[in-house]
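Given as structure tokens, the chain that follows is alone and in the form predicted on its own.
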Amino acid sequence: MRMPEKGQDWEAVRAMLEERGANDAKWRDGRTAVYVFNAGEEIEQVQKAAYTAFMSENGLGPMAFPSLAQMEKDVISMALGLLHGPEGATGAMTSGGTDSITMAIKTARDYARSNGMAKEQANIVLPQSAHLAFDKAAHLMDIEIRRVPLKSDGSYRADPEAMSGQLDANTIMMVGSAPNFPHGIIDPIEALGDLAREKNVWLHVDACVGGYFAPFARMNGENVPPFDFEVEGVMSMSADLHKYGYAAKGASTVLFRSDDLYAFMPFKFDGWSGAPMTTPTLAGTRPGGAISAAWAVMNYLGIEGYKALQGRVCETRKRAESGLKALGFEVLGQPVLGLVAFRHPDLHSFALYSEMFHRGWFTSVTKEPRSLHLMLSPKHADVIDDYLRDLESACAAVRSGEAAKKEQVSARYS
């Protein structure tokens, strides 16, 4: 495509936009269970109105836009209030989970350097289920990644004892997830915290998925184990607002136990011809709309609103688990939030995924072990029974296809 010589009227451009999106996943109808967190049209309108209200403002300039600076402080304060941040805890908003994880690693690395640690190549020790964002950030900073197998007890949780064996004088960070993305399972953060304190290692909790879900699930009576700053060994956390915080993309938070730790995160430069500049995160320009939308949604919903939405998701997950087990599926581990991974003992998960995709469902898969994967939103309460009915049909189709293949093979060699 080349830029047109003359601009077109808005109606023509809007028609082209609608045409471009015609084949995208239809997430508003609830048939998408990945990428989008659908809390309904009401929240979507709050997102849009708050985002556009500060769409042109830039969070890079707190003196020019003190409104954004204060909204970011408010968001961080609310986050720390939910996640047991101690006195002096602080943080910043970022563009997403990868950004938050990258900044946490940069902070831990610089902290280690300032304390005479990691004199050789730095490394990070993390469970096999930890998000690939750690690998991406480590690649950028030339840090070694040491992935450790999960416990062999079928819990799909990190193995603190095995991780302990990978720690050394050059380890700048150990990682636990709350929950991990592949299986939706919360790692044993308390045990990891004890290990971190014993070995004097920085523990980061990746709560990008669960940071704005787990506190409300616990308030609703779900059995959510300690996972945040109430565990003394936790030095930093990542938690995404544009996931179960239901904010507009891209909005995440990276949080630190103390301001002394946070001090290693910002970039401060004055060795150029322009004015001295400080940027708290990797980004220069920081979209004001992402900050204002997060602030607005958090204030619009409040604790009661979040409890209602997250309670609906947990109830939907339980309905899904019950229906899946009735169809002969095994649910991996014991998820307590909104993610669930499951597999059938006799049917190939990827074949089932293909059948469900052709029936209009856009979800996800996990490869270790091969399984289907749902990331549920409040909207899925309206469609989970439809999903289970289609899954039953998909199972029948896969069985039929496998039977036909066996007949073909048998006929070929008979």
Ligand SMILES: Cc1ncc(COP(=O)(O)O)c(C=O)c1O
Contents of the next structure:
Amino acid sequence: MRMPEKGQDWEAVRAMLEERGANDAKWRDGRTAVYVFNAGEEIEQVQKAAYTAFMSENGLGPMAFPSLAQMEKDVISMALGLLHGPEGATGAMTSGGTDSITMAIKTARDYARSNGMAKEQANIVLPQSAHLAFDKAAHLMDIEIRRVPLKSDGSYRADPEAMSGQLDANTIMMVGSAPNFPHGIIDPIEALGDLAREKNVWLHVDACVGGYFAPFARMNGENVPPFDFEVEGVMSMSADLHKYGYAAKGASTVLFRSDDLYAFMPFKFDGWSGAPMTTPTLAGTRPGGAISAAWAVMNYLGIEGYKALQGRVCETRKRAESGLKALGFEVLGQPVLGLVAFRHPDLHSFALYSEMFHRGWFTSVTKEPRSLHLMLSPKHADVIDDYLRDLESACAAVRSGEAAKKEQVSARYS
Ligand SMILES: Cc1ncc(COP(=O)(O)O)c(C=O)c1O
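I've shown you the form predicted on its own. Could you give me the structure of the form predicted in complex with the named molecule?
Full complex below, order starting with the chain above.
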């Protein structure tokens, strides 16, 4: 596209925007189970109104916009209240999970260096299922990543013993997920915490998906193991508001056990021509709307609202699990939140994925082992039966396609 010589009126531009979106996933109808978290129209309206109210303001300037500074403090305080933050725990809002993880790694690295550790190339030890954001951040900071196979007991959980074998004097961080993305399973954070304390290694819990889900699931009586600052060895956490916090996109939290650890995160600089600056996170400009929308949704929903939404998601996951098992699928491990991965003993997951895609479902896949993947939202309660019905017909289509393929092959060689 070339920039038009003359600007166009808003109605024309709006029409073009609508046209652009015409082929996007129709997530509002519930047939998308990745990328978006659909808590319904009411929440979307709150996000929008609260976002636009502070859309032009900039969190980079806390003195100009004390409103945003206070809202960020409130968000962090609410987060720490949910995640057993001890006295003195603190954190900051970032633009997303990758950003939070990057900042936690930078903080852990600088902390290690300040203690005379990690004299050679720093490394991070993490389970194979941990999010690739760790690799991206490590790439940026020239840190070595040591991925460790999961336990081989079919639980899809991290293997603390195997991780222990990878730790050395240059390890700046160990990671556990709550839950991991590929399988939706919470790692054994207590065992990782014990190991972290024994070896004096920083443990980060990536609760990007579960940080604003697991506490409410637990309040609802789900069997959620300790995964947050309640576990002594946990030094930092990433928890995304724009996932199961149902905030507008561009909002996450990075949290630290103490102010002393947090102190290694901000960047202070006065060696340039401009004014001296301190920025807490990677961003310079910090979109005010992402802060106000997160703050607003948290206050709009409150504990009761989150408990109701997350309860709906857990119920939907249980309905999905029993429907899937009835169709002959194996559910990987024992998910307790909103992600579930599953595979069929005879039918190729990616062929099923393709059949489902052609039936209008936009979902995800897991590679190890090959399986289908759903990230469920409250809206999916309305459509999970349709999904299961379509999956049954997708299974039949893949089965008959495979039977036809076999016939072709045997005809060719007979
Ligand atoms: C477990 C986990 N960690 C980190 C991230 C990265 O979050 P973001 O996409 O907001 O950068 C994701 C994203 O899905 C995730 O599932």
